[in-house]
Structure formats: C-alpha cells, structure tokens
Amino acid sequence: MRRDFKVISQWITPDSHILDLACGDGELLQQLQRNKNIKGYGLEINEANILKCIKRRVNVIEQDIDEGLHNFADKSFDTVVMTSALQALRNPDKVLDEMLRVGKECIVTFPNFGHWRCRLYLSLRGRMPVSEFMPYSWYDTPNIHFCTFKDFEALCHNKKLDIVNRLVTDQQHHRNTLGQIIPNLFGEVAIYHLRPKLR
C-alpha cells in the first residue's frame, strides 16, 4: 500500500462510511475495505480507473466532483478523502465546503508549490517547474490552482476548520526533519485531517 495511504488509513475509524473523490484505481477503498471494514464510495472521471474500480469490487460512481456533490445528503459519511486532486480543481475552496457538508471530516493531499525546490527552478531558469514529481509544462499541466501549505492553512482558517491532524513528507511520503521543522519551505507532499469548528 502506497505510504500516504497508509497515514490515511490510520485517521479511519473502523466500520465507519467513505467517500472517495478523486478516487483513482480504488486502491485506498479496497484496503479501507479489507483492513477497517468500511462501506463507501469512490467517484472518478477516469474511465479507465473506473475500470479498475470495478474489477477490485469497489463501488464507484462516475461523476465530476468539480460539478459538486449534490446527490449526497448532508453527514452522509463519516470522513470524505481526497488525495492529490486540490490542485487540479476548478475551484477546490467550493469542493472543500462539500467535502464537509457530505462528511463529517474531510483528509486532503496535495504537493506543496512553496518547496526549495521549485522556488528554486523558478528563481534561476524564471520558468515554472518541470520535474519527476510535477512533469507537465505550463500549458499541458493538469494543475491548475498552485497553493502551499500556508496557503491552504489560511484558507482553512477562513473557513473556521480545525486541523485535527497535519503530516508533511517528501515525494514518497517519508517524513524527515526538516519538513517538520520549516514545512512550507521543505515539505513536498502535506496530509490535512480537517473538521468544522465546533461554534
């Protein structure tokens, strides 16, 4: 299983219900379904990762999660995730607000655009990054909306959301010192556990 699923995993409370936007090939919900007993969903655009959905007896529902989530009721789920698909959304802070109208608290992954690394590209070649982890170029990159992690926390703030949980990695989801220490500048990849503020 993939690292940052892993961490995921660890915020799931068992036998509990999912939704998962942006799902992918159904990797995250099978394990969730073998090792915590949950129920739910997955929604994907893909056709060929709703293929793979399907032969790894996941539920997955075909849907644009850009154009909302309106046939879900309110606290229809106990947590909705969404991994590495901020970014490429239309407008993540709208998708944010369903994610936790649907669920009760909502985990979010998403590469973080302050990183030494690309500040560095930037600032010596004045183009935008282009690397193994981020390969697309400017015009072809399914990235549309660059944030960091300050970024995301403010807009966390607006939004009066409590970070239950934050873990901040590299690529491959290892955690090393100095992302902990100075995130925004060395983390690569953070991991948000949200709720709403209890008013």
Contents of the next structure:
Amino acid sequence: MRRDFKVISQWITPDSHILDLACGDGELLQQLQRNKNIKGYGLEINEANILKCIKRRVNVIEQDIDEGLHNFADKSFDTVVMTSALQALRNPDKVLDEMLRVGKECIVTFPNFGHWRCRLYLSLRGRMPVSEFMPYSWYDTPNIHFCTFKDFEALCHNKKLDIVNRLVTDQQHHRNTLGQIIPNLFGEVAIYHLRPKLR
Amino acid sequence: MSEIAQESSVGLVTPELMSFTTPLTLSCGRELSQYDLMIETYGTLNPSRSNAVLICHALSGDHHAAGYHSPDDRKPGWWDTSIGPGKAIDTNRFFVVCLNNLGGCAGSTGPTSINPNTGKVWGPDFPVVTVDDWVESQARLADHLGIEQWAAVVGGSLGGMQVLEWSIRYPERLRNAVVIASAPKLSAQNIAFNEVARQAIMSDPDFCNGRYLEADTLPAAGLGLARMVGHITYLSDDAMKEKFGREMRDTHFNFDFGIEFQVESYLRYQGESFSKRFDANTYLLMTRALDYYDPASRFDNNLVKALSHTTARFFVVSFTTDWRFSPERSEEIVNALHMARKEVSYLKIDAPQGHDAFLMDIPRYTEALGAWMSHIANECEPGSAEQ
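Next, give the form predicted together with the partner chain, keeping in mind that what was shown is the form predicted on its own.
What follows is the entire complex, opening with the chain shown before.
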C-alpha cells in the first residue's frame, strides 16, 4: 500500500462513513473498504479515473469539488479525505471549510512548496521550480495554489482548527529524520488530520 | 441484418406472449381480470437463477430490445447498442428479459386489445396505468419465469422510473439498479410538453374520443404532431444544428408553408412513421404514467425517506445536453441515495445528442456501463469472491 495511504488508514475509524474528495482511481477507498470496512463515496471529475473506480467497485460520484459540497448534509461523514488535490483547487480554503462542514474531521495531504529544493531552485535559477515531482511549467500547471507547511498551518490557525495529527514524508512517502526536525525545509509531502476546535 | 451486425448481436429473436389470469388491481382502483405481456428474452438463465436482468422500456419502446425479428429487418431492437454477446449487458453472461408494458401497443394487453367484458376493443376505456402497476405486473412476470431476485433492473428515462420503483417496492427482489437519463418525478415543464402532445392527439378530428379503431380511422396527424414535439425535446439544440443547421430542400425560398428546411422534412417524417406504428391511446397512457410518477409523494415528499429501505446498489447516468431529463434531475436521485447512505455511483456523460444519448453507443457511457455490469456478472457466478 502507498505509504501515505497507510498513514491515512491508521487515522480512519473502522466501520466509519468516508467521503474521499478527488478520489483518483479509487485505490484509497478500496483499501479502506478492505482493511477498515468503511462505507462511502469518492468524488472525481477525471473520466479515466472514474472508470477505474467503477472497475474497482468503488462508489464514485462525478462531481467537481471546486463547485462546493452543497449537496452533502452537515456532519454526514465521519471523515472527509482529500489527497494531493488541495494545491489544484480554485478555492482551497473554501473546500477546507466544506470538508469540515460535511465531515466531523478531515485528512488532507499536499506537497510542500517550502521544501529546500524548491527554495534552492527559485533562489539560484530565478525560475519557478520544475522537478520530477512537480513537472509542470507555471503556465500549464494544474497546481494553482501551492503553499508551504507554515502557510497551511497559518490557515488552520485562522480557521481555528485543531491539528490532531501531522506527518511529513518525502515524495516516496518515506519519513526522514530531517523532515521531522525541520519539516518546512525538509518535508516534501504533509498529511494533516484536522478537526474544528472545541469551543 | 448485416453480417457484421450479427457477430455481436443476439441474432434472430422470437417474442413470447405470457398470459396472466390472476386479476391485477391497478392504482386507479380498477381491476384487470386477465392480461397478456409480450416479452423477449436473450441469453440463458443459470441453474441458480441468479443472472436475470430486467430491461424496462421508455415512452415508445417495447419488448424488442435487441436482435432482429427477421433477416430482412433493417433495424435491430431499440437497445441493441448495449444488449448482446460481449456487449455492456452481455447476453453470454446474463439472462435478459424485456417486456412490452401493460397499456402498450406491441402485443401486451392495452387499448388496442379486446376488452373481455364487452368483446370490443378497449380503446379509451383501458384503465390509466401507472409506473407502480407496471412494476406489479413485472413482478408477476418474474414469478412466472421463476426469478426470485433480479441481478439488475435497468432502464432509461421512463424506464429509469420503473427501476426506482422496483428498488422501493421490492427491495429484496433486485441486487442492482441502473437508472439512466431519468428523474424522480417530472417537472412542470416536462408535464407541459406531455400535455401539448396529448392535446395534439385529442384535438385531431379522427381521434373520435379515442374510439378511432371502431370508427375505422386513425388520428395520424395528431399522433404525428405529438411525436414531433416529443422528438424536439429529445434532441439538443447542438444536435439539431449539427444534423440540419438551416439546410434547405431547394436553393430558393418558395414563399409558402410547405417543407422549406430539412429539419421540417425530418420532423414530418418522424411524425408520420411513428403514427403508423404506434397507438394514440397508448401514447396518452404512457405520458400520463410519466406525469403521475412521484415516489416521494408516498413518503412525506421526501425522496431520501422513499429510498431509505432500498438495498440495491445503484448506477446512475445522465447526459450533459439532455434537457428533457437533465443531469440535475439525475443528481436529485444520487443526492437522495447518498443521504440515505446507499451504494451509488454516478456518471455525467459529456454527449451532444440530448436525451436520445441514452440509446446510443457513446464510448465512455458504454464502457462504464459494461464495467459496472461485468462486476454483477462476476457476482452471479458460483463461488465468486465478489459475492
């Protein structure tokens, strides 16, 4: 299993009701169905991915999450998950609000633009970072809202969100020591487990 | 019937007439003491009787969903694109059943049948049947065929409404539900189109208050007009633009009201050929069944509540340019299903053909339906891990 999925799986309550935003080919939901006996749905707009979900017998609903989750009721899911899609959203902050409206908690993963390689690339070459991990040019990238871990945590603070868990990995989703010590410089991918702060 | 078509076709098929003698009480309160259903089946029922699929037809459909009745047939059944060996609804794996619904005009008991109480043609005296009545009669057909539980019930448009009703009325009798280009009830605009169609029929002098068969005539003009209106609503603006544009028959205007544009010629042809093969009273009945259907009305107008006892796994499909049964209407079904925490997948297929798209071989649609049905077929096989 993909390392990030393994981490997410550990944070998911067995038999719970899950919504997976931008669920891709449905691998995570399939794993969670098998290992955690969860029920739920994936939302996706990529046609090829939707077909893969159907082939996996994963419930998939064709819906653009940038248009909101207005058709889902408050607190109707135990956990709302979104992996590697935050940076591609038009309104990531609003989607985060929506996730915590329809779910009791959420799990989000995204790449760290504050990683030392990005910083080095920009400072030495004076160009927007392009790498194997982020292979797009600035004009054709689907990733329109990059942020660093610090940026994201500032947003969580503004929204009064509790960070229940946080895990930093590299792009192969392995943990490394430096990434644990100075995550914003050495972590490449972050997995955040969030809840609204109890008042 | 071309040879190429034969390879993936169920080939020559023969309809069968099933007679029922147990009286059926209808939603309107009236009773049919006996009735016939014309059916077609494709494929073989497996020993555990677990691989049966029911196909529910739409407004003008019938039991002839796939294959050919004679080698001279120019066209196969109405859903031959999806039913056949190796097709999305694979007749090598499923036992497929399709019937002409009660009130129809293709062999099942309906307005053109003889009323056993009078010895005369039913005509306008045939009871107004509903989607609920159809599902009841289909359940009896299932009993008759020894099918306790359908692997899937599948339908588009008005057929999709029958699928919904099956899932609500007999949750234990189907494992999967495929609802295509449908709605949980008609909108006012949709009822309005049906009313225009009915008025076109009923205002034809040859309609004779529905007793045209006794008067040895046919309200062909009215029925043709009804079909023309319907046909416009089944196509998208783009599809019509693509097909006809403003193309003319002549190079110049004739300054009269004959056929000037190709679209006029097409619509008139559609109207005329339809009025030759379809019964006007059946058309009235079918549109009424559409108007009346609203399962939520039995559950405090709450569709979530209506679907809360369903156990089927749902597959819902809509088409972007379908404005008669728009994607928003399919999404009402999907939303109610996920709110009721039911198993559901939903596809919104980008297709230019309008409502008619549901009958066409659109690669993404056909492939997804096939993938979904293939899981069901796997589950029908003994010792399957998926079961």
